[in-house]
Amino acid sequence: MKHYLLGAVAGVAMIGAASAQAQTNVVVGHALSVESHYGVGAQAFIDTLTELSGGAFTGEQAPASQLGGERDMIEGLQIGSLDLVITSTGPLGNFVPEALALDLPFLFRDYDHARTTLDGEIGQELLDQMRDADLVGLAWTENGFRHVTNSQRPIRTPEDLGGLRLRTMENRVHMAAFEGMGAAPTPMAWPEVFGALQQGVVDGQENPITVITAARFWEVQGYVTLTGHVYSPAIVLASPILFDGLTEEEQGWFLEAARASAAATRAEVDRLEREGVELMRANGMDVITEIDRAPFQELAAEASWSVFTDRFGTDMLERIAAVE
């Protein structure tokens, strides 16, 4: 009898009875609601990976991080206690420098030029370098574009910026983004965000649309503006000892069902981004859709783009500049 673990951020597996014909029951769980583009991910991710399987493999969801934040998931693939996670880039620089890359600011020009770079050889190429780290890239999915939300005031420029202590992911790009754009920047894993803003511990984060609406920030914050300083992407991640245990038609099952994942998600991010503005303003944020946002890429790329440069050169930079 087989037992696998999942997670989009943690998951547990719950093995059916032993037989000639087991079962085995994939329990994916993720750091959003049920509801939210995550779930709808994790729920392709389930249903492809059935009807490939033949029954042979289901699964179920555990959504909301009730295993535990980002960082500490991948740790769990890494030593064999989780077996998947889908998970945002924001603490995979840590483990995969090479990554920090996919956070630099104002990198990508839209969703069509970070989709194409991302399911080419830019992308694959990342995904192969996840072995080097002890883990397995599947395939890469998606948050949306970044936005600052905050319960103070309006930003329609880098100095409202000014001194606002912002909740940003535990990464060093985006660290060194919101510094140059004047912002205390504040490191703090998913789990503790709602209730530091709910606390006044930080005034303000950054996140998709799809994070805001389906974390309903619009209960501790009053305003967002669209700046749109950095591409998400978010990516399903295996650990060797599931993905090497499996026999490589059962390979084949996770990682389309991984790319089914991927579609789902970018879909629902299509979605939320029409129909976002407007339910985030319906539950009363004042929403500033329009900006100048050069002096916001000028700050921020001098301030952060070196801590990827610095290390690594310029070349997949200017590879990711020519992908049409």
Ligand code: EAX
Contents of the next structure:
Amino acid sequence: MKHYLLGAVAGVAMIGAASAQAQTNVVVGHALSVESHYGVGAQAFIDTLTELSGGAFTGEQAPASQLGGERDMIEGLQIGSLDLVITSTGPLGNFVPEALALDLPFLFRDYDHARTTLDGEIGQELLDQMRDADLVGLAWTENGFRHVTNSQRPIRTPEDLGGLRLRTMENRVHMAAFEGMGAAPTPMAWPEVFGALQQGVVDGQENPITVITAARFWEVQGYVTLTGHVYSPAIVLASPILFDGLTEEEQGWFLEAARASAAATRAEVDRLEREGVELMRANGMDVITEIDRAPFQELAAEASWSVFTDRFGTDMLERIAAVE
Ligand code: EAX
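Coords for the form predicted together with the named molecule, given the form predicted alone:
Whole complex next, starting from this chain.
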């Protein structure tokens, strides 16, 4: 009897140990707060993955650039020191040059055009290309249409941008676009931006309403103009070291969780597009909503589209323009 009981107890302990061993915790890194549109997306990823896997996978967020700037985090994925990252495409073009197409000013007509393109064959082609840079593109998610904020003056025409020291992402297309519009672009990693604005190292920056509100930029910026000059995608990336160690079924869970993450983030972007202007005004920002975008578009596109077309031609851009 005694041996039987001992055997049974050992068996239960082994099952317990086995299921405990089977549980894998993954970390999702991103640049913003857990309350931001990225944080909402990261939590949706974690909750969906945990549910689909029956608890075999759990997850936690590493928000607010705890794991470094977006370029650092992408490099962490490549060497396997990070599991998953939600990042804007800002630095991504340095790893997958063809992704620079998505950062071209005034390329996308509106959110529907951008989302339909990225959820279609063009988006999948670009996700597949992440492999060339030792990255796994799980899904396109979203940052939002970018607008200009600054501490100096209202911006109504490109001339108002003249000489403004404007922080841009580490992105050659954005730098060329703002140079073409007459500003003085300064590329800078996201974790340095708030301090640089506070100390007056730069006068302004450009980001979607989602980021302007998440970062509480009204504390250091008095003016915002809804230029909508660039649609800023974001992307859910996994390390190939993590992803290639999964079974096919597990990989399916990660892909479905990434799609759920994108849906949650886009819903949060839509909410902030509706409520964000009021929130910025309530916090003292002078928000200019109506401008003639044509002059901005002409100067920005003229100065920056060649950064992409000189290398890749216009085929993909024509395909994107044709997406209904
Ligand atoms: O991804 O660097 C930026 O301006 C990005 O929009 C921000 O990190 C959110």
